[in-house]
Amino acid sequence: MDNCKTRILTGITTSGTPHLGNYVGAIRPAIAASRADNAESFYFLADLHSLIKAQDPARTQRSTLEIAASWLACGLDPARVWFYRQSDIPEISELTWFLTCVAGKGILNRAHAYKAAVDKNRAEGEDEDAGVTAGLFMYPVLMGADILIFNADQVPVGRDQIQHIEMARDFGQRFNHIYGREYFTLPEALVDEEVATLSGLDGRKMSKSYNNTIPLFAPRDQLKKLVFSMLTDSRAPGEPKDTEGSPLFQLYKVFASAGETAAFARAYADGIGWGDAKQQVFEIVDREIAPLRERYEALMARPQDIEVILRDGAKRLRERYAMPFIAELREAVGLRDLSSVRMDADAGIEAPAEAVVPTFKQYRESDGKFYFKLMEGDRLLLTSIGFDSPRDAGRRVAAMKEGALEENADFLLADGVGSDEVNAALARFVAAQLAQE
């Protein structure tokens, strides 16, 4: 794995059985993207997330197996990407707590899923938090930990998930600010506007919640039966039919070549009978799914092989990234080896540390603007607003290096730090500069 590559992270919730909509909308494009040479891809089974809604242990286990087998059968290569189970990386849970301690409750109050639950309770005259678990409320923090533990650059999501990426950025930024260093990369949401969305058996969006799905690896006979049950209108053979808004045509299109799609559109215009049309749809879908189904069935017959793949992926990933990084974060928050504290042998108190000279650090953020901050050792004293050019930021730093904190709006004092304390730090900075001359 190459650290210079763009890190792309995808979570797969282990609930339910994958269907054709999942395949064309998520699995197929994600696996194609995983083959890019300029990306380091992370794919994980979000089994901890699934516990928020599913509390059937056997179903959770079965779904995890089915979804892992589905991705592997569809071509995900564990030798090329990181493929792991969320619960096999305990550092994710530890980071969740670190982030919980910096996350603002006000931000969590605005999370879409929590707000929807509260609104539903209000509408039904219930207490606002009736039936709302802490797991549902804290879901965005766990998701943030999933992303930040590996410092992902991009996270492919639908538009309804953009808020979670923004929250992960906020948690990471707050931690960086409090502990005075850029520990976390701030992730970007990667939204594919061209992602395919399939209609289900009843014409609505294919979704388990509507009970209108076609299981991805349904046996051939069941697949045919389900395709033949898809909703169509009453136009008879010989009557021209519209491709626009036709679930049957849409399903054909996502599995066919451009030439095949054009021919099928002509057949619609020529009045193809619905029975003939459904037969063609079944055959074009089964052409692609049949070899995948065969691999899926072989994988499902040997669950122990999948377990080995997931555990191996987690073990290598922990050793490479998660364990060293969480050790660094433990040090940052003060969960340290006590033997490293220097004590005065006589008084039994901590010996005075060597004087730390305050320093200015300049940097550029993802918004393109230039910032500076004043540090004293590991402690953050202040951060600046964004400047349009490094020269502007440098001028402001130069002025502050003269030794006085001017009260204006181009900086923010860190939590718990007063202007007198910063002035004292600046005086120490000036004294250190004079001592070197």
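Rigid core: the largest C-alpha set superposing within 1.5 Å between the two forms. Numbering follows the first chain given and starts at 1. Every value quoted in this text rests on a predicted model; they were computed, and no experiment measured them. First, how it differs from the form predicted in complex with ligand TRP.
With the core superposed, residue 24 shows a C-alpha displacement below 2 Å between the two forms. Taking 2 Å as the criterion, residue 62 does not count as shifted between the two forms: its C-alpha moves by less than this amount when the rigid core is aligned. If you fit the rigid core between the two forms, you'll see the Cα of residue 391 move by 2 angstroms or more.
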Given for the second form:
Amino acid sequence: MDNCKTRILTGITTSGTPHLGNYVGAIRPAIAASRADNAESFYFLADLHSLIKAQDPARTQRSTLEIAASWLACGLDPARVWFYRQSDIPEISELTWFLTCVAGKGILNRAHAYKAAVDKNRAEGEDEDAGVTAGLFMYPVLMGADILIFNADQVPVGRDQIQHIEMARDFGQRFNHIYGREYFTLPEALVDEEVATLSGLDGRKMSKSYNNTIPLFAPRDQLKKLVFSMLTDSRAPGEPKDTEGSPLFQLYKVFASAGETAAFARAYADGIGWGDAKQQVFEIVDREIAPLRERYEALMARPQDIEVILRDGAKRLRERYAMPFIAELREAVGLRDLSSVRMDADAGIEAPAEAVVPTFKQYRESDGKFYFKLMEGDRLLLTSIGFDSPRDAGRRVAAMKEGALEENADFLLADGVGSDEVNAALARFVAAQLAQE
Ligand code: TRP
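Having displayed the form predicted on its own, please output the structure of the form predicted in complex with ligand TRP.
Okay, now the whole complex, with that chain kicking things off.
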């Protein structure tokens, strides 16, 4: 492991039981990627995150074990990659607090999961925050700490997680600006557009929430039963079948070679009966899963071995990265050894040197609308669209002052100005305000 390799970090939610859709869409590609030589890979069980939803301790423990055993059974090699449990790295929790203190609350208000909960409450006429824990609200900050503590360069995620990576960048950037150095690498989301999604038993996307899944490690006879219960049309043997839109065909394809898939397509065209088709699908899935299932069962029978693996991963990782890095960050924020305090005058609080603090200017145009712009000295960074009232414009300015630019299409960046640059300017604005308080 060395420092010039790209660091790739994958968080694994420790809830539920993995199903074939998870295997094909996430586990299998992630494990294939873990074998790359040019990367230093981090895989961890996000058990602190799981507490947001699951508050049954026995289930939390059981899920963590099952998910760890699943990834190991599928070939994750703890000698090659960092494999650890989030809760074994207390530096993650400590960093969460440092980031909490630079994160804009306004940004967290816009997180999809939190917003969805609020919208649902509103629609039901409830108090906005009814049943919403601060844990749900803070989810993105904890996730930011997961990523930033190891200065990950890339984070493979599904589309629904892109916003979280953007937030992690934002928190990292703010911290860097406030404390005046590039402590954190700003991570990038890696979205695989090609990734396979599977249909479930009823033909809808395979998902726990539809209750239509095939568990990854279902025993052989149960796997067979489930494959045989998959949705088909009512065509009789001898009648040609459509491969397009056939959940069975799709399942076959993700476990078969190109040649096998072509042969199976011919069998469809030749009118293979559904019973025979199902038997072939079952066999091709079981061919790949059977050895993994065997390993899984062996691992599940020895939970103490998994415990040892996880503890060992966390121990080495803390020594190598997390402990020295958190020591540096404590120093950065001023949680320092008091015996080394500086008593001279310029040790006082000041806005970070050299940085030009940007300013907002509000004005009215001849079209009667209200605008604002963001200036850095004489340089124009962005101009807003016209708002109907000074209050609307003011509100938008207030949101920006709290934090970062968001995707709202209600402003135009000036020529040659990038959004990262504006975010940096906004972070300086926040820093200057904090320094004045
Ligand atoms: N939020 C991720 C998910 O739901 C899990 C996760 C937690 C994660 N921390 C992470 C993913 C850090 C990537 C990086 O899938």
